[in-house]
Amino acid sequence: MKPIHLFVPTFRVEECLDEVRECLEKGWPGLGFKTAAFEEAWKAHTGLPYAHFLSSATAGLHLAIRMLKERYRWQDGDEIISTPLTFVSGNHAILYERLRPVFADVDEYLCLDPSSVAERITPRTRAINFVGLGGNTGRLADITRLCRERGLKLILDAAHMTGTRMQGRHVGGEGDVSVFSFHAVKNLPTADAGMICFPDADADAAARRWTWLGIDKDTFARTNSDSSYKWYYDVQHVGFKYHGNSIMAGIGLVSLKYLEQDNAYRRQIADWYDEGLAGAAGIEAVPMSLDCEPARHLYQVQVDRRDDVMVALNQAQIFPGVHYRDNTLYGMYADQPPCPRARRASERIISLPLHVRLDRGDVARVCDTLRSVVRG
């Protein structure tokens, strides 16, 4: 029996190899001409005004918080409201800067619930970190409004939202900073990379210094400068080595060409799941917000006896995932306030296989097996 996996990355191999070959032939595999080309292509595709290519989305989340802390003079111990239902990298990024994550509960979309967020705001709250789980926008518009009303910064963790549109526009412009992921299993796959998007030129320029160790000119810029003294540069502050490289950017350029086609097929797969699970007792599909066209990075359901169901699916050669465990179940976040809806979802949630190599027969097999297992 053919195994059906949660994620199987798809690359247009020959096109990717052409891009990589050009990097190798020109002797420029690091930050350089391909990273610049990918940034321009990304801006053209999304309509976002600025974008800087990074080594990972985790680097981007840390950088976002570091820069906001520096720019607005936040103090150690200040708070960022976040979600417990996410990959730990986003909450770790808050701790990297000696700030305090404060968890708010989730809504039916498994995104931050604005009412729970409002309850968690204190005089030390500085920002809200909104995670678009599975490509969903949830109540992002309400969270954005809340940030503006309370004078809080909005960090959009858009790791799952590459290609998500809200009211016809690609997401990202809502936030004071937005971070996207191009990890191998994401909708726009490379091997591992990300993009950070600020709304203004000054922040974008600062991000480039932060990602190149605080140096005011990267190697590519110096090489292409008209200056006779290209080896001179200034180091303005301590920074990181977070920039992306041209090999990943080349793969990203190819993946971006197929993003809309692939996302359309992912939405088709989600429609097949909706049909195959319609009316199934004991299986609750997580809804998509009505005001968005989602990237559909995930198709999630909630069931009772989740762990038993997962084991049974694995025995049938179907390998779904769990996105995510409630972070308060981890020792380092156990002191957080209770978030009962996030905890309940964490105990019941399953991410069904979703990638562009699936066909309708695969989806039907997953649906039939899941229904049979849940019926017992």
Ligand SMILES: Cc1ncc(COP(=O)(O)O)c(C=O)c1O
The other form holds:
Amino acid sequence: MKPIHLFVPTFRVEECLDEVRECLEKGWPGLGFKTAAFEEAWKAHTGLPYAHFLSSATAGLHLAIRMLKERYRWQDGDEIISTPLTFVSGNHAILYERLRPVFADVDEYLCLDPSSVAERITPRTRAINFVGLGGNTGRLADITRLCRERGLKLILDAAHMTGTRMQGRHVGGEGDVSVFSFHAVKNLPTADAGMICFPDADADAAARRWTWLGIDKDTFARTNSDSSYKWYYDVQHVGFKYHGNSIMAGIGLVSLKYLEQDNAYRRQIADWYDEGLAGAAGIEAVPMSLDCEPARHLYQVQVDRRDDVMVALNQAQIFPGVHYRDNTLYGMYADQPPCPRARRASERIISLPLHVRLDRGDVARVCDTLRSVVRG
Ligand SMILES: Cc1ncc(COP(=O)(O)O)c(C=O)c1O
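Given the form predicted on its own above, produce the structure of the same protein in the form predicted in complex with the ligand.
In what comes next, the whole complex appears, and the chain from above leads the way.
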């Protein structure tokens, strides 16, 4: 029987190879002409005013927090409210900067619940880290309002949200910074890359220094400058080596070209799942916020006896995933306040296979198998 996997990235190989060949033939695979071209294409596609291409979203989340900490003079031990239902990189990023992640509970969308967030605000709260799980916006509009009312910064972890739109506009401009992932299994696949988007030119310019060790002129700009003093640059502060490279940007340019087509097909697959699972007792699909056209990075359902269901699906050559385990189940986050909804979801969620190589027959097989496993 053909195995059906959770994620299988699709690359338009010949077009990607043309992009990579151009980088290699030019002798310029690093930060440079393609990263600049990809940033421009991304801004044109999303309508976001600024974008800086990175080596990963994890780098971007760290950078976002570091830059906000500097700009607003946050102190060690200040708090950022975050979700326990996420990939750990967003929560680790808070700890990298000696700040304290404080978890709030999730809602039916498995995104941060504004009422739980409001309860966890203290005089030391500085920001909210909102994760658009699976491409969903959840109650992002309410969280944005809450941030404005309480003077908090909003970090949008948009790792799953490439192509998500709210009221017709691509997400990413709601708060103080947004970070997208172009990891191989994401909606816009490269191998590993990300994008950080600030709303203002100063922060965007500062981000470029931060991702290049604090150096005020990148190598590409220096090489292409007319000045004979190409080797002169200033280093204004300790920075990181977080910028993206032209090989990844070339692949990203091709993936961006197909993003809308691929996301439309992802939504089609989600519709097939909705139909195939409609009325199935014991299988609850995680709803999408009515506010958004979701990127549909994930199609999640909740079931009882999840681990047994996963084993049975694996026996039928179906290999779903779990996004995510409640982070308080990890030793290092065990001291967080309880988030009962997140804990319960963490024990019940399954991410069904979702990628553009699936066809209607594959989806029907997953639905039929899941229905019969859950029926017992
Ligand atoms: C919600 C979320 N945030 C951040 C990341 C980190 O992305 P990257 O792999 O690009 O560092 C991921 C990756 O899986 C993620 O799912």
